[in-house]
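Next up: a single chain in C-alpha cells, the form predicted alone.
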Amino acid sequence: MLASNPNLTKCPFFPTRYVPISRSFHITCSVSQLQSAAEVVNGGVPERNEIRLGLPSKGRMAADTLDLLKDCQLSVKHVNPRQYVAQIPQLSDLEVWFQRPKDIVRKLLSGDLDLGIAGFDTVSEYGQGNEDLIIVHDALDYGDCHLSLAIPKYGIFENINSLKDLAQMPQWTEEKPLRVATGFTYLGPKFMKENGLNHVSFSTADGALEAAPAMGIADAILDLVSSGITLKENNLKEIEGGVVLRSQAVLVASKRSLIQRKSALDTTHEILERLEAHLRAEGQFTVTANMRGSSAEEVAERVLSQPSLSGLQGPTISPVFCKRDGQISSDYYAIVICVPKKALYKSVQQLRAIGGSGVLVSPLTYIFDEETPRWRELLSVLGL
C-alpha cells in the first residue's frame, strides 16, 4: 500500500467506491472550451506538446507546494506573480498553471491540465470518483486536516457524542430535517446517507460556518478541521464517527494523459521520483563513527547487536588507514548508518557503547530507491 492515509488503503489511487461523476449540467465556455470537452468526450486528450502541472494559486497550501517543489530541486520560475503561467526549468517541457484547487481537479478532468497537486478532500468532492483521476503520491507531508461533522455542544446535543447518536435521536423527520451547513455537497450527503441519517437538508457556504448553528441557520456543519480551536471557540464539538475522510495534499493525474502521451508518463516518473527521494530522506541523519576493531564482520556484530544501529539496510563498515612507523595498517573501521531525527540521539549514545568515537551527524537531502514503489503501482493501474 502506498502511504499512511487510511482513506486510501483499500485502493491508493482513489477510492472506488465513489460514484461517477454525473454527466448532467450546464455550462458556459468560450470555443476552444467546447472543442477540449468534444475531445474528452471522445476518449482523447486535447492536442498540445507540452504536459500542464495545476498547482494552487493562493494561500498556505500554495506556499508550502512551492516549497516542497523547491526542496526536490524543482523551483518554479514565476516572472510574472500576475500570469496564470509559469516554468519549472528543470522540466523543459512542462508548464506550470496556477488554479484554484477545485479548477485543478476540473480541469483534470476535463483534460486541460495532465498533472495536479491538491488536497484529497478537494480531489474526493469535485473529482466524485471520476476513474480517470489517479492519486499518484497520497502522502506529501503538508496541509494535514479531516473532513468532519460538528454539533452544538449545548441544547438537544449537550450529551450527543457520536454518529449514532446523532441518527437515533427523535426529532429528525420529514417535515423537520437534521440542518447541515457545509461547502461538500457530494461528500456530505453521500455520508450522511451511507451511516443511515437519511432525514437530512443541506445549505451551501463556503465560509465561517461555525456561526451557522449559533444564528439559528443550522444544526450542524460539515467542514474542514486542522486544530479543532475554531470549533471550540464556538462551542461546537466533533462526534464519534464524523469523520468523512482524513485529507493532505496529493499529486494526482489524468489516466489518460499518462496513458496517450508517453512525455507526460515520462515527467510524471521523475516529479514522482523527486518527490519519494525527498520526503523519505526529510527527517533522516546521516551518522558516521570510527570504531576500533579486529575485523569488519567483528564491528557489524557489535553494532548489529544494538537494534537503533541498523539503517536502512544495515551499516556500512569500512576500514580505515593510518600510517604507523612506516606500515599501512586499519586498526579502525568507519561505521555509517542513517538514523531518524527521533533516535538520533540514543543512536550516538549506543554508538560510544560499543566503542564509537569521533561521531559525525549531518542531515539528508534524499534518499533515492533502486525503484520507487509507487512508481510501480502507478504501471499496474495504468496496465502498462
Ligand SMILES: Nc1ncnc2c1ncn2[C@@H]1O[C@H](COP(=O)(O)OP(=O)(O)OP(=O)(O)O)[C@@H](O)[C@H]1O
The other form holds:
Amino acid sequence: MLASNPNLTKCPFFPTRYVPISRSFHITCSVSQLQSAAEVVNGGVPERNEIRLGLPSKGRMAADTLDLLKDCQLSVKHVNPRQYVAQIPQLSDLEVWFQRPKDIVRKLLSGDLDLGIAGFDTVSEYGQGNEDLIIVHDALDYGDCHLSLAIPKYGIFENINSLKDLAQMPQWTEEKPLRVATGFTYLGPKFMKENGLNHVSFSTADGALEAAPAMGIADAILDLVSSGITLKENNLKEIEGGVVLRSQAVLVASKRSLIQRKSALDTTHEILERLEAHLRAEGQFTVTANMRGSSAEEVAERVLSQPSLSGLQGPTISPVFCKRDGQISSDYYAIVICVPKKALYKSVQQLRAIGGSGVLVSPLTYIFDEETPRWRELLSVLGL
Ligand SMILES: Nc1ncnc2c1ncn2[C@@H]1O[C@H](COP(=O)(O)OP(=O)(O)OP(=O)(O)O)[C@@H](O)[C@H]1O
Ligand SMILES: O=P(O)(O)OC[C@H]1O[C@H](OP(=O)(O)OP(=O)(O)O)[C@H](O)[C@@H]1O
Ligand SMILES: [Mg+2]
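So the form predicted alone is up there; where is the form predicted together with the ligand?
Expanding to the full complex; the earlier chain stays at the top.
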C-alpha cells in the first residue's frame, strides 16, 4: 500500500521504509538550497517520520558511545565504518546518523537531528546557549575533561598562578593584548569577558594548540585537559580560576522535536530509562550474606544499625529454611543489599561485624526506578 503512494519513495538506506519524495536523495541543489531544505516548516520541525539520533562518527567519543549503548541493550547495527547511517533494532522508528560531534550539535539546531550524544564542551561551544537544546542526560560517565586556560610555566608567567594574577599583568594593553589560541571561539571570548580580561585577542587552530606558546604564536591557550600530560609535556600550567567548564558525554535533544514529535519523546523516554538504569547499576554491587537470627525483624535491626548496609530502600531479608531431625526450621536469614562499589569493603566488614557469613558479591546490570528523576525534569522543562 505504501509503495503505491505517489508521494513516497523507497529509502535508499532502509529498503523496508518509505520516505516523502521531497526527501528523495537524487535531487541536486546548491549549498544554500540544502540549508533551506533543513529549515523548519512553519516554525515546526522538518517533515519526516523517523527519529534521528546523532552519534560521534570518529574521535575518542565514538567507541565509548557505542559501548555505552551496547551496555544498555541498544546495540547499534553498523554495517561498515564508512556508512554513516545505522539502526538500533530495539528502537524501530529510530535512525542513527554518525557525525562529527560539532555537526551533531549544528544538526540538532537545524532540525536535521532530534537527539544526539556529544561532549558537554561541544554542546556548549556550538549550541551557544540556544534554548532549543536540552540536556536530557548530563552525565554519561565517559569523555571526562575540562576546558581550561593554560599559560607557560616560564618567563613572564613564572609567578602567575591565577586568573586574577593574569588579568593584573601590566603587559596586556589595547595595542598588545594577551594572545590566546583556542578552538573554542565562542566560549573563550565569553569567559574572558565575564572575568574582566578586556585586552585579549584570539587565534584558532584545529589541534596541537599546546605548541602555540613555545612557537611564539600565542601567550596562552584555552583547550581541553584530561590527564594534564599534554600541558606538562609542553611546559604549560593551569591557573586558579581558569577552568571554563567541566565536561563529559551528554545526551542532548532538540526541544522542538520533543514537543512536536510524539514518537521522539517516547523514544527519548526509553533511551533515558535504559541509560539511567545501566549507569545507576554500574556504581553498585549486589551483596548477599547469611546471618543467624531469631526473626527477620531482629536481623533487620542489626543490619540497619550499620551505616553502609541500608541498600537502595533497605535490606531484603528472607528466611533460609533447612530440615533438621525431620523438622523445617529457619535459624538463618539471607540478606540482599545493593552497595556502592566504593563502599564494598567497608560494607563487607560491617556485615561480618554483625555476624554475616558466606558473603557473595555480584555485579548489578540495571536498576530501574519507578520513574527516573531526569525524565520528570525533562517533562517540566518541556512544560508537559
Ligand atoms: N583529552 C581528552 N580526554 C577525554 N575526553 C576528551 C579529551 N579531549 C577531548 N575530549 C572529549 O572528546 C570530544 C571529542 O574529542 P576528539 O578529540 O575526539 O574530537 P575533536 O577534537 O573534536 O576532533 P579532532 O581531534 O579529530 O579534530 C571532546 O569534545 C571532549 O568532549
Ligand atoms: O590532558 P591530556 O590527557 O593530555 O589531553 C589533552 C589533549 O587532548 C586533546 O587533544 P587530542 O588528543 O584530541 O588531539 P587534537 O589536539 O588533535 O584534537 C586536547 O585538545 C588536548 O590537546
Ligand atoms: Mg581532539
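The term rigid core refers to the most C-alpha atoms you can superpose between the two forms while keeping them within 1.5 Å. What you are looking at is a predicted structure, and each value in this text was computed from that prediction instead of being measured. Numbering follows the first chain given and starts at 1.
Once both forms are fitted on their rigid core, the CA atom of C322 lies 2 Å or more apart between the two forms.
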